[in-house]
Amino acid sequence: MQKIRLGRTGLEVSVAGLGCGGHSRLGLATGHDESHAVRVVETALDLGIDFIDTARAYRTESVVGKAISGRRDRVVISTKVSPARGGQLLSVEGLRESLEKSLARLGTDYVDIFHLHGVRASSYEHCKRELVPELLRLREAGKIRFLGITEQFGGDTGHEMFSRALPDDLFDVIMVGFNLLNPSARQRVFPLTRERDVGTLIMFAVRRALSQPNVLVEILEQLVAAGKLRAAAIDSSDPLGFLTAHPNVESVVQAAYRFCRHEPGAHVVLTGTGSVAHLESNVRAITAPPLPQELSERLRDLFGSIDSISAN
């Protein structure tokens, strides 16, 4: 398993990282039960995987705790908080309770990295205000160890919170949307987490867009209406055929990994699955080789200014 600096935690971490939530949940919404589950976060330890991200809306912490019961001090957790939640804004006290629960449900007395969760420009001001006061609280008692905040990238496609929260410079870990079908990260958080040394997780790598052709299909098509891509450049009925012509790309999921994996500014890719198999694929996707230059280039020829879809 490759390894990379975590920006300026200095975490030495797997550059694959296994993420609890998404459609599967570690298969446990697909009808797996909990030791299946389990399964699967102790099968990512085992192929090398030592960056675990789960949260309390996942409803995985259990499994995480239980997978990694005896081997806590080889992997680094991230779990989450909402800062708001039925149209409630989440309280210090509401916050300090859901990070006790949280190390209880993973079997631990700190978390490595606690993030506010799916923040929206509306209400970053209240985390910066009220909340990241707390939280350096909380580290200085050593229950976490770095600051984390993640996007909502299905309602923020073009970064609208990271405009706001990078040049606070308030947070260590930050988790971004990003896929060959959205690279707008590249031109609008990336410059900012690079000079500011601020690690990043690479959510969305692979949604249903890039798993399913005829989702693509359907997405490619809203861009073609919307006048942001040109019918002429893609062929309709198979329109990312040319990467999986090319002799070095076994599939679009493969693709899509590897895109996002070999990003400047591109840390930890996640995956999330409820399959052994299927991760293992992944895994093996995410440490591949960068793609040929030409088909890089024609991804961002043809996508390059996308900032309206999350692909999923």
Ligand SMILES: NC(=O)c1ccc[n+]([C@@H]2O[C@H](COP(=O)([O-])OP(=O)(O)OC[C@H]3O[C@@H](n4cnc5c(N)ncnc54)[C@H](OP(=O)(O)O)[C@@H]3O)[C@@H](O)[C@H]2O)c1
The other form holds:
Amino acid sequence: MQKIRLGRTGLEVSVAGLGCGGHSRLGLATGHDESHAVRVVETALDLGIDFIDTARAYRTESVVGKAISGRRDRVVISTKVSPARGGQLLSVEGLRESLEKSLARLGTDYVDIFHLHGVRASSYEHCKRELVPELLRLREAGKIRFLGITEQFGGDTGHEMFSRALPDDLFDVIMVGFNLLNPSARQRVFPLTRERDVGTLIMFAVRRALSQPNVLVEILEQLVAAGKLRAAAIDSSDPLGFLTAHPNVESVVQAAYRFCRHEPGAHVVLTGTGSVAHLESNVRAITAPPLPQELSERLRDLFGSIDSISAN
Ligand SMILES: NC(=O)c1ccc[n+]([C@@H]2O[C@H](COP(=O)([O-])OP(=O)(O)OC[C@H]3O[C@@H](n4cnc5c(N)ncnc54)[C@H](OP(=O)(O)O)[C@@H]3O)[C@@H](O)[C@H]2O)c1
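What would the structure be for the form predicted in complex with the ligand, given that what you showed me was the form predicted on its own?
Starting with the chain above, the whole complex follows.
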């Protein structure tokens, strides 16, 4: 497994990270039981993945806890708490309580990276004034090692929250939406994270649009209708067929992970799946060489200025 330094945390972690949320939630969201989900995490560890991302909201923390039992010190754990739920902003007490519950479910006494989860631009100020001081106290107390923040990419496809948060430089690690259909973090996020040496976790590398051909067609039709993509520039029935026509590319999913992995400023590429076979091929994709230059250039011509979709 290839390793990478996660920005100023100094942690050396696998370039592929296991995402325990998304549409699959380790298979729990697609009809599998807990023992299957534990096996997905164990397979990830066996493949050399040592970065695992979960969250209170995913209800996969206890699965992770079971899978890492006895090897906690070999894994970097990232988990999260939402700063706003049901229209209510999270209190400092609520934050502490959520972390304690996460620690109990994970079966550990510290979290490596504790994120504020899915932060919208409108709740960032609350995070900064109320929650960050408490996170710093929790770090002092040894309960968390590094502070993280993730965006709500589905509703913030142009990274408005990060445009506000990154100049404050309060977080050691961020999780950002980035993929070949919306690479807008290239201009709006990575220049600052690189300057400040912030660790970056990539989410939405594939999601539904890049793993389900019918969803891709639908989303690209919407881009054409919105005037953001020229109809003549793509084959409407197989819009990314030019990728798989190349002898060096196995599938759209493979191309999508490779695209993210080699972006300057991207550190860990998260892969979310409930399938052991998908996980194995995704690790091969994330550790494969960059896409051929002519394909990267064509992707840039087509989607380089798109900032209105998440590929959800
Ligand atoms: N705001 C936030 O903080 C936030 C939001 C979203 C996600 N996240 C984190 O980011 C992680 C990654 O996001 P994601 O889970 O959406 O991951 P992703 O890797 O972008 O996409 C996963 C989707 O692609 C499918 N897939 C994966 N490999 C495949 C393959 N080889 N062939 C066909 N289909 C494949 C999966 O279904 P199968 O199960 O069938 O493989 C799943 O539906 C999440 O798990 C979570 O940890 C954070």
